[in-house]
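Shown next as structure tokens: one chain only, the form predicted on its own.
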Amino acid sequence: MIKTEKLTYQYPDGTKALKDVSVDGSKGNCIALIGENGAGKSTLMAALIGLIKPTEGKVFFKGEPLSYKKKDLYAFRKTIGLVIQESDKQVFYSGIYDDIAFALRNIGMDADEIDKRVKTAMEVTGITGLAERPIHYLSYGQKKRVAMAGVLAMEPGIMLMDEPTLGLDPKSKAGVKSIIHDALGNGIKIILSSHDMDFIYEFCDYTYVLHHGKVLCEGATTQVFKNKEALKTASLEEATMTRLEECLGIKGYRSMAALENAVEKQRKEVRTNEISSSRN
């Protein structure tokens, strides 16, 4: 798995965007990165992926440093995608089906092969139907499909996602959670960054909290989100679920539908007893 020890990133004027950061992403099958801007979220991913080489400190892929040298970043990112927060900048080509393949045919896989995979990340991600359109004419939140069938079609171990959900519709933003249910159901391991703290507490078993490029604080997101002075210091809002659990005493539930399906079976079960009931 990948991990980083004291992680340091200094920009060339000084500023260090990240300061003796350790994360680990072994901890969790999704693991959330949070903090308010500037707190070095996409900084860390862009360590992560190799984009940018650590001031000081080391990522670790598989217990080994990670190696700069152009052939070895090229075989590491064939088991780890990024997804930006601007879906924009990585859509490439001006059809979908040749951007999602760009990266298959860039490592010169057999063109079945490629096409097989295509097909079936177009289908998982919901665009299938949007193949022969050409991407000027797609929605932002189509676009973010497009660019998550890109990673997805490379069948990455890792998957990292810069604010997945931020600036979508609520159906646009039901379709990425499916999808990235979909991805952990399949044995993705997913690290991501978002000011969702909804979603975060949703779908994130792990959570690293970040604030002027430390870690302030990281543990089970349950647990971390009950930490009020920490999501305070990291100007972050609670979850809408912590604040229900302290406010009505509703404990266990990670997401306003599945209080709400718990609610409505609830119901159902009451009807039953009281028809039951009227009839003996």
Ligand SMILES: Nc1ncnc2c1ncn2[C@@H]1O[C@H](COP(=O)(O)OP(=O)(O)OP(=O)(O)O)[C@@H](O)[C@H]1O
Given for the second form:
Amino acid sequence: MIKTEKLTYQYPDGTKALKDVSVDGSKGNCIALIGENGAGKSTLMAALIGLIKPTEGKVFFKGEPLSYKKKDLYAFRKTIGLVIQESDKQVFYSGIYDDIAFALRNIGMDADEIDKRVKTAMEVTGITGLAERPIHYLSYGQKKRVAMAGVLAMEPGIMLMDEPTLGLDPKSKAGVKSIIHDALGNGIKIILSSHDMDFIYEFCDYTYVLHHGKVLCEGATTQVFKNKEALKTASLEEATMTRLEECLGIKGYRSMAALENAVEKQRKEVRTNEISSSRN
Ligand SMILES: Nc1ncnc2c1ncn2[C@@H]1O[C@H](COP(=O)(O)OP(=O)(O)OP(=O)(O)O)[C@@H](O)[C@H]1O
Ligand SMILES: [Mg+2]
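Right, the form predicted on its own is done, so what does the form predicted together with the ligand look like?
Next comes the full complex, and the chain you just saw is listed first.
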């Protein structure tokens, strides 16, 4: 699994974006990195995938320190993929198919296997219908899906997603949720960053709060989200479900949809009971 130990990163202009950051990918299946703008989330993602080399401290993968030799990084990136924050800019090729196939061709994969993987990734991300469309005609949200498909086609063990729902309309956001849900179901570990607290509360089992490049607090998402002081320090909002729990005592639901389903189920039961008692 991926982890960092006391990772510090200073950009060439002197900005210290990460200070002594230790995160452990084995703490959950879907891990959140949250924090205010400039807290260091994207820098940490770049460090996790070996795009930048720590100034101090280390990244470990499967217990071994990450090697930054080109050949080793090449092998490493078959197992871990990153959907960057500006993922619409991650899409380079003029055709969707070629763009998704790019990394697979790069590693010399057999054409039939590439075809199978690209088609599956397009299906999962809901872009099959766009296959013939030139990339430059695609919208921001559609390009985001193409970028996700490119990462999924590699069938990575770990997927890093930097702000996956940013700038998406509710329907596209639901699409991303379903991609994440499926990926988790297929055993892919996800580490994501987001400012969307409801989205994190729904999906992430473990959360790190970053503040000024340091880990301010960490723990099970349900616990961290109750830490109002930490959330306030990191300029984060509370999630709707934790507010409902506090105001109305409604516990145990990770999303509004889950709560609505439970309410609907209860209503149906009441109606059924009323009908059967009116018959008796
Ligand atoms: N290429 C760079 N050169 C110098 N400083 C940088 C560079 N990229 C980022 N930074 C700085 O590093 C710090 C962390 O930035 P980062 O992008 O990791 O934050 P973030 O938590 O992802 O923020 P956001 O929520 O806005 O995406 C910020 O102070 C930022 O200005
Ligand atoms: Mg960022």
